[in-house]
Structures are given as C-alpha cells and as structure tokens.
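Okay, so here's just one chain, in structure tokens, the form predicted alone.
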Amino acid sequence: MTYGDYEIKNGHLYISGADSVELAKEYSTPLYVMSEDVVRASCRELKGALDKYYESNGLITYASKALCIKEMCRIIDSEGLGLDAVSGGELCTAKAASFPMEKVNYHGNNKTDEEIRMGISFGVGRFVVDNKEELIRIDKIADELGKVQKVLLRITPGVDAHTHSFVKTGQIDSKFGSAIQTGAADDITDFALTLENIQIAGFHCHIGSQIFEQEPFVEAARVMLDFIDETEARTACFFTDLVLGGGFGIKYTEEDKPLSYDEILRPVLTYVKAHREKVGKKLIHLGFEPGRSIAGPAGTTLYTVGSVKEIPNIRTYVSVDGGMTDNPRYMLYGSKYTFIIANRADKKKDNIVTVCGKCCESGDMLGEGVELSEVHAGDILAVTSTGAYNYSMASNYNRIPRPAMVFVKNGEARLAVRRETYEEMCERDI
C-alpha cells in the first residue's frame, strides 16, 4: 500500500515532483491535490496480490463513494479495476467518463426506481441488493426493459471490525444487508430465486471501515464461503461471485499502523483458495471494493493562513481559508490528520495548535492538539490524506464554494475540478 509522495526539497513540501507553493500560487487555495502516481501505484499492487495469491480470479473494484469525478473513473479504468457505484449521481458519473458499465457493482441501500432503471438501462454488471423491496422493483422494472439482471445479494455476517462505530457494517445491528444468524440471509435468498427477471450471481458482504488488522476479513470470508457452501446444498443452485468488500486501514498520522495489500490479501486469498479446494469446487469469482484506501493516502489539501490568534495558557488558534464545507470529517468523527506548513516544511514542529475553519460555526474544526511548526498569516499549510471522503463530503455551508483539484504525475499538475464560482451556486435558486 502506497503512503503519499512527499519530499522537501528547498524547505518545500513536495507532491510526486510538484513544489506546493508553487501549486497554491497557480491554483489559489484551498486546493485538493491528488498524485496520479500513488492512485497508479495502489491499483497495481491490489492487483498484484489478486494475481499471485488467486490466479487473477476475481476483480478489484473502486468504492468510487471515497472521491467520484470523471478523472479518477478514467484512471481507474485505465488500470483495470471496476468500480463501486451508491447512487444515481456516481453511476452519470462514470458514464460521462466512459467507465464500462458491465464492470460496476451499484450498491445503495434504498435506490429509487429512476435509480433503478437508470442502472438496467446502463447495462451495469451488478446490482447490490439489500432487501425485498428492492428485488421486487428490480424484477418488475427489468421485466418492462425486456433484461435479466444480475444482483449480488448483500449478506450481514456478523464478523465484528474494530473500528468506529459509525463505519461498522458487518454486525448484525446494521441497516445494510441480510443478516445470516437470524435466517433473512435465506429467506432473502430464497425469493430472489422466485424472480423470473432477476439472476443471483453471488453474495456481498462489508464489515466495515479503517481496518488495521488482517482477521477480521479473514473471519468474513469464513463465515460467507460457508454460507454459500450451504446456500448450495439447500437449493441445489450455483454462485459464481463473492464480494468481500473493502475497508482497508490507512496512514493518517504517525499513531496508524495500516498493513500493506499483501499483507491484508494473502491470507484472505490463501484461505478462500483452500476452501475451495477442499470442498471440491472450483475458484470462485472474488471482488473487494477499496476506496479510501487508493484514494486517501493519494490526496493532499492545501490552504492559506489568514490568522494565529494565540489566547495565553489555553489554546493558540490557527484559522485558514478552508474548513468543514471541504473537509467535514473531524466534526464528524474526530478524525485525526497531519499537518505540515508547506513553505517550511523542513522546520520542528514545536508548536501546539487548534487548526479552524472560516466558517461561522464553533465547530469548525480541522484538528485540534494539533503538532505543528512555526506559523504565521500567509504559509501554506498542507493537510495530507485527505484524498477519500472530503471532496466528496464537501457542502456549501455558509455559501462558500467547493475547491479546485489538481492531479499531479512525475511533477506535472492538470486541473481535474475546477473551482466553484458564486454564480454557479446560485444558478439553481429561483
């Protein structure tokens, strides 16, 4: 797993070859940066584990919720993964960029039925089903497009991950998916095959976000293979595909300890390899669906600081011209970031300080406790990881418009979002 591709070179923070001052000056903050070459990187060593542990049987999937604009479909296309879509909006998007359709897997929950026949009429590979209703939809609406859909039946197996309680979705207690322990995984499974328009492919499964540990996925596999062993027997049907999610921990400060893909994919690989062969049947298809893992460590924030305003034997606030509207994931969940002043990147950090946002909100919050350099009005400060989930959270809190972003490779930076304007925020009101 690749962590970011940073370097100081002149006390200058570096990303993959391009001077982020320099970036700040000529894209004006804040600023999403993304490094092209560790997105390339990530895809190639999942891919890589898939080969040598699995016989390329299976296929990695993007969970394009972590950051869903066309350039990144078009990457991630070009490295031969598939693509996680949730909603109507992300499904357009990787149309608009020329994503092939028969290589998504479209989740959601509680998909409308214009979501419903957007996805049939796209031709997507997959449907993630969670529930009845939405099967009977499913059905009645390929019926009228004259298709047979394949679905992939979301599975709650009850493996527990240690992570925060907001991003579990394995449990039980979930509202995701089928639980197998109090019979909804059969019965779900049962209607599915009462319905003439709607094929069942295989099984899904999630047990949650930020996993720093290789059993948990291990234990999933276990309890879904044999799910599927028994699924077999009962209705005498066969399913060609198993996706066991994604979740993968990543490097946000130096206290995270995230595994490699190798490190993660060999023993889930090794064990469903070996249970296959032990029962006697050949290798099922295998999906895992990384988001955050492929596109966080690939992302840094860039802002301008336009205050320290230092209140004695308390705290020393740090405010910057970003915050919540872009990233909103510390007054979510405490999340925890790096942080680095871009033009003295080579200096100690001996400096404690609360980071703030512009916003006219008490809670807006970058980081707190906060271990940072010198700082005065005007630095840059960079926020690394930030690639998964604050472009795509981003809002128009306050009216305040969404950044640029900028992808750069071997030094090189191109525009890939340009910066929201005030009259395309108010283009919409009436």
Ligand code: LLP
Given for the second form:
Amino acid sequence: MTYGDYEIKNGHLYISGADSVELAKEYSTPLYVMSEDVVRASCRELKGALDKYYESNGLITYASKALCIKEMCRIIDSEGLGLDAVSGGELCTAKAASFPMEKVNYHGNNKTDEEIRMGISFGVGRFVVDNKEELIRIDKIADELGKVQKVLLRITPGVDAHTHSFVKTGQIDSKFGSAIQTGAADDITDFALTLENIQIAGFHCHIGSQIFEQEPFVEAARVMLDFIDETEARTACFFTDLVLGGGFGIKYTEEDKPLSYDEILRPVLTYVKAHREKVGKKLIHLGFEPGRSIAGPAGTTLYTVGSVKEIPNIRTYVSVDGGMTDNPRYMLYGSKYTFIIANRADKKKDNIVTVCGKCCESGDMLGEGVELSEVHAGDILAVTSTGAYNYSMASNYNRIPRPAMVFVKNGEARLAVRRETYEEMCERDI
Ligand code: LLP
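Let's compare: the form predicted alone is above, so bring in the form predicted in complex with the ligand.
Now the complete complex, all chains and molecules, led by this one.
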C-alpha cells in the first residue's frame, strides 16, 4: 500500500507535489485532498497480486462506501476495477460517472423495492443478497422487468476477525447474511434455486474491516470453499463466483502495522488455487472488495486552527474549522489519526493536545493525546489517512456545510467536489 505521497519542502507539507498551504489558501478549509497517484497505485498493486498468484481470474471491486463520488468512480473504472455499491445513491453516482454497471456488485441488507428496481434496470452485474425476503422481491421485480438477475448469496462464515466490534461482520451474530453453522445458508441457497428469475452466480462473505492479519482471510476462504463443495454435491448445481469481501487494514498512526497487498493476498490466493486443484475444479472467479485501503491512505484533510486554549494542568484544546461533521470517526470508534502542522511540517512534535471541532457538542473531537508541534491560531492542520469513511460519513450537524474535495496529481489540483453552500442546505426545506 502506498501512503499519502508526502514531502516536506521549505517547512511546508506537500501532497503529490502540491503545497498544502497553498491548497488551503486557494480552496479554503476544511478541505479534503486526495492523491490520485496513491489511489491508482493501490488499484495496480491489488490487480498485480491477482495476476501473480491467481492467473488474473477475478475482479477487485472497490467498496465505494469508503468514498463515493463521481471522480473516484471514474478513476476506479480507468484502472479496470469493478465497484461495490450499497445503496440507490451509490448506484446513481456510479451511473452518473458512466461506470460499467455489469462490473457493479450491489450490496445491502435491506434494499427497498425502488432500489431493487433501479439496480436491475441499470443492469448491475450481481446483487449480493442478504435474506429470503429480498430474494422474493428481486425475483418478482426481475420478472416484471423481464430479466434474470445474477446474485451472490451473502454468507456469514463464522470467522472472527480481530477488529473493532462495530466493523466486525463475519460472525454468526451479525445483521448481515446467512450463517453456515445454523443451516440458514443451506436454506437460502435451496430457496434461491427454486426462483425462476434468479441465477446464483456464487457466494459472498465479508469478515470485517481494518484487519491486519492474513489468517482470517485464509480461514474465510477455507470455510467458503468447503461450503461451496458441499452445496455443489448436495444440489448438483455449480457456482462460478466467490467474493471474499474487503477489510484490509491501513496505517492511521505509527501504532498500525499494515501488511502490503501482496502479503495479505498471497496466502489466501495460494490457498484457493491449491484447494481448487485438490478437488479437481477449475479456478473459481474470485472477488475482493477493499474500500478503506484504496481511498484511505490517499486522503488528507486540511483545517485552519481557530484557537489554542490551554487549561493549566488539564489539557490544551486546539480548535479547528471542521470536526465531527467532516470526520466522525474519533467520536464513533475512538479512531486515531496523525496530525501535522502543514505550514511548519519540519518542526518537532513536542506538544500533546486535544484537537476539537467547531460543533456545539463536547464530544466533537478529532483526537486526544495528539502529538503536535508548536501550534497557533491561523496554522493549517493536516490530518492524514482521511480518504475513506470521512467525506462519505460527513453530516450537516449544526448546519455546517460539507467541505470541498480536490484531487492532486503531479502538483496540480482539480476540484472534484464543490464546497456545499448555505443555500443548498436550505433548498430542500419547505
Ligand atoms: N464489503 C462489504 C460487504 C463491507 O461491508 C465493507 C465495509 C467492505 C467491503 C469494505 O471494507 P473495507 O475494505 O473498507 O474495510 N465506517 C467504518 C467502516 C465500515 C465498513 C463497512 N463495510 C469506519 O469508518 O471504520
């Protein structure tokens, strides 16, 4: 995985060749800055691993929930990846970016009829189906539209990944999917096979997010391949696809020790290949759907420091012009980030501060116990690894407009998302 593409020149933090202090001046703050090269490098590393260890027999679908905007869809498409969408909104964004819909997997544990209709008429490649009720509705709507919809059935393999409980999904007790151990996975498969407008392409699992180990992925592959073998023997049907989800961990701070894509994927790809050879079957079409690891390391958020308040013997609050509205992850998960004073990026970090936002809410913080160099009002504060689950989880709490986003390549920035205006926020009010 590539990170940030940072350099320090004349004391300023540069992102992919662009001076972040100048970017803050030109586009104002808060500002999301994405390095296009970092996104592209991740896409290529992922594809490279599939080519090297699995004869290119698969598709990486970018989980767009991490950052779903048209520019991201265009870059992902130009790198030859597919897309994982999880709502009507994400489907529409992909469509608006002219993303090839046959390369879209459509997820979600409670798709509405309207979304199902939209997905089928857009021609999405595969629906990832969570439950029987959904199957019934897809079958009915596909019938009305005169189509047969390919699906992947979402299975919970019972693999416990060591990650935050909010982003853990592979265990039996999950709102997602049908568990193998309880027999629910067999039930939903048998049921799907009876439906005329449904074609089961294969199976899907996702064990969690921000995972730093290889073993859970190999274990998930083992459980899923055994399940497929047993199901094929039991039903005399054959399935072509297996998607093993996303979840590759990234580095937010020095505490995080992420593996490279090669390190994560080699064992699981080698395992799947060996298994298929052992059982005498051709390679199953394999999918992975990373979101965080493609978008996250490419993003930096720039803020302007508004005030520095020292409470003697307690702590120092550094207030910035954004906060939980553009990055709710510290509030939600206690997620740690790395902070840099972008206009004095070469200075030693010898202060410990609390970085807080501008919302009327005491918990509105971006980090506590944060290491920072000398800091004053007017400084530009950069937060790294904010490309995933920041803009996509942003809100208008306190009627704060969502920030703009630029993409940078070879020192040149271009606007990808315009800053929201006050008028836009009031527009829908009657
Ligand atoms: N596939 C499925 C079915 C998923 O549910 C997810 C993430 C992914 C792929 C992508 O996982 P990734 O590679 O990004 O780890 N808001 C949380 C993360 C929630 C992840 C939800 N599902 C956060 O900010 O950490």
